[in-house]
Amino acid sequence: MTSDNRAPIGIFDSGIGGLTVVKAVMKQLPHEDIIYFGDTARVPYGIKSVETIRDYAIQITNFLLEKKVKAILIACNSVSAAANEQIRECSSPVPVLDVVEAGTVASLKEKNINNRIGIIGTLATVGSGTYEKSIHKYAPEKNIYSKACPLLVPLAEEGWVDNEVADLVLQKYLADFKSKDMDVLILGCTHYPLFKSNIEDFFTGTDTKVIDSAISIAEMTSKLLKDKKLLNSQNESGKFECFVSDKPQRFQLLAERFLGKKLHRLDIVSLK
């Protein structure tokens, strides 16, 4: 592991969704340099096999390690579910944090009156049962209800996050959760926080708290870097480099709108 506190943090996802994690890390750790990789040529991951997701994830991990990152954040729930162990093995000794653990930590901090936790995610994440395993490791008494919402990723990638189509899809997916008196609903995909305000509106009048794991993983990253004495001590704001495997027409526009800043560097990298 690099001992250089000026080294960047590596963050990756299947597409634009991981920028929710980037935004949270920028707010929590404004002096840190960040390298982001979005696998826009091969999104979505959630409908692919475990073996395929692992292959893609290891390729991206190796790319970030070549950039001499001091930590890797898996900003993709499908990758966290399918390839967490493999990434940690090939990254060692560079530390790895993932959004499933972050979502678990955040959900268990909230009031749990009914002991009911809802999870929405991709087919890969929900099918893996990774959230159930993670939550029950700490709180076996929790009742967990999961649902795959495969249409949300392509809607997010198209920028359709605030229109009638998105609202109708969300109503269809979330109807069952509303009747179950969830204490929390975990957004089990980093694309889903792009719909957070719509989802919170849907649960208006209930006690359900919507959990965005991006904030939790940013807090975990801050603690990790402090513990390992790897916090960047520079005075200026950190640099942000963005890499993608293809350049969809809307990626830069959506990324700049979401982050609230210009992308001064957006490079295309072909991974094998």
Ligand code: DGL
Given for the second form:
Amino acid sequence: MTSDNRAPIGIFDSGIGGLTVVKAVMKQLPHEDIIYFGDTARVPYGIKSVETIRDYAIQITNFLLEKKVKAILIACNSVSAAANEQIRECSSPVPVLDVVEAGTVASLKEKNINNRIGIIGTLATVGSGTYEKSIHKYAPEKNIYSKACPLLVPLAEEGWVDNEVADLVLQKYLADFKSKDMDVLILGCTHYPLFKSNIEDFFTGTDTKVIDSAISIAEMTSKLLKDKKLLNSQNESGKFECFVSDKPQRFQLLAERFLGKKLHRLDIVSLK
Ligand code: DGL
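Follow the form predicted on its own with the form predicted together with the named molecule, if you could.
Everything in the complex follows now, all chains and molecules, and the chain you saw is the first one.
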């Protein structure tokens, strides 16, 4: 195992969604090198079986371990739901953080009047009941309303996050939530923060706060690295290297637009 503080942080998702986590980590930890894997050949994960998602996730984890990362961030709720334990087992002693835990922590920090939490996510995440388990471990009194929104990931991968089609799809998915008086709505898929402002607009005039786990997982990463004395103090500014399993040009376009910076490296890797 590497415990070199100059080693990169490994972050992964099925596609571009995990870049919402990358952006928050870059802001929180600007001196850290980051290696990102986006499984663009096999996205979306959220409509696949637990076994398939687990298989893909272990392949990516092994790839990141070969790159000698000092920590792994699971920037995919569907993977957190399907393969959290397996990833931790095969990565040990490299520490692992995941977005479901981060989203849970973030939502429980918010003010709580009605004890109602809404969750939107992929079919895999919502079907697994992972958020219910995670939230009820700390706060069994919470009422949880969840809904799968499978059309949002293809829209985000297409870059259609801010047009009338996205708005219409969001309105359909979110309609049931409006009357629920929720304290928070957790964006339980890392692609969904790309629609955050549209979703916030939808809840304008209600007391529902929209939560994404990216800032929370970035803060958890900072604490973890500090506690383990793994913060990179040598680097002037962190490098960002990306690996995808297909269509690098499209990924590069969306990634550079979203992050507002050039990628230092982008390679195709096919995993088995
Ligand atoms: N962004 C991922 C998540 O958080 C995966 C979405 C997908 O590939 O369906 O669940």
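Numbering follows the first chain given and starts at 1. Between two forms, the rigid core is the largest collection of C-alphas that superpose within 1.5 Å. Because the structure is a prediction, the values reported are computed rather than measured.
A.B. asks: Once the core is aligned, does residue 257 move its Cα by at least 2 Å between the two forms?
C.D. replies: No, its C-alpha moves less than 2 Å.
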